[in-house]
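Only one chain is given next, in structure tokens, and it is the form predicted alone.
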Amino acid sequence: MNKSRPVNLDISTIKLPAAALVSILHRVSGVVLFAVMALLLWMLGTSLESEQGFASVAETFSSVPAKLILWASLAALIYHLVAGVRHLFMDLGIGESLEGGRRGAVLVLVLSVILILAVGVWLW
């Protein structure tokens, strides 16, 4: 083993490419989806049931912490969205190249910030 190469621990100070970013960030966001799966699956359930269902969980959900619970639950859908669809479009062959695969993941990161926003400013 070489000795005398560079160690760097402080992970503070390395710098991820954009790419690398979006990709932990969209198995993040597919942990998250799937912590939250339960409480989706949930609400659809009891809203569906009853008109007494349905009120009960849009009551549930007009305080401050439930809607942001269910924001991040958006914002985690609509980020592993749109990570997606970048995947589907590097399996077509679109955006391959080093340069490609930058401009989309700057794009992932651009667009999803703009309708995670857009959610927010809807849901409240």
Given for the second form:
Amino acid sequence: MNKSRPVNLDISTIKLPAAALVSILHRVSGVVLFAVMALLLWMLGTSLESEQGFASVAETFSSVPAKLILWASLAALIYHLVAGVRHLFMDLGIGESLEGGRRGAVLVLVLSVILILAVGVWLW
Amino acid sequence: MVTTVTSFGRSGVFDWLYQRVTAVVLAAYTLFIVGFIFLTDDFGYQAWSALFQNFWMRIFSLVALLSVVVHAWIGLWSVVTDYLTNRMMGPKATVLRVLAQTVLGAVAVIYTVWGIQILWGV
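Having seen the form predicted alone, please provide the structure of the form predicted in complex with the partner chain.
Full assembly next; the chain just shown is listed first.
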């Protein structure tokens, strides 16, 4: 194989403007969510097993460390969802310009932080 | 047409389309579950298990589960092929990447079987 093949984007040398930050966080949250699926499936399975199972899932998330894990998982979900909706809007041709991309990225960050904080308040 | 693909869709265009369609399914499912939890009076085991007794809810959940697997496969392929590269990690990257994809694929299969067992469980 040709060792000096052309590279599309050398991502290791690129600085992070808002849109890039949104993009990398989208990836990080996506990877996190794939792992969190195990937790979600456990929650679904146990909560559907029996009345006791349902109660034990609720009981599991009464401790602070467990609540933090749940909050982090929900944060990944919220962020990934909000950033994903931005992608869908951009596919429709909305917010595709340089300035539009920037505004969309900032909007995603602001909206996610608000929603993640709201979920945190709801959890505690 | 782009032919270097995730080996999921037939081409990059199909990967793109699958990614979008599954995204919409997952957004709808997430909002539905959140809505159900908040809008149900006296949310608890009774309401929760009654919901999943419904045939359509099991189908909706199954479609969501399969969407997760497809969506994650394409997404993780992008991540893995961007970062586990010879350029960024040296000559061992290819072995590492194949290994990572094998593990991720196995996990995806486990999630699918596990999820179906839950939805149509004994």
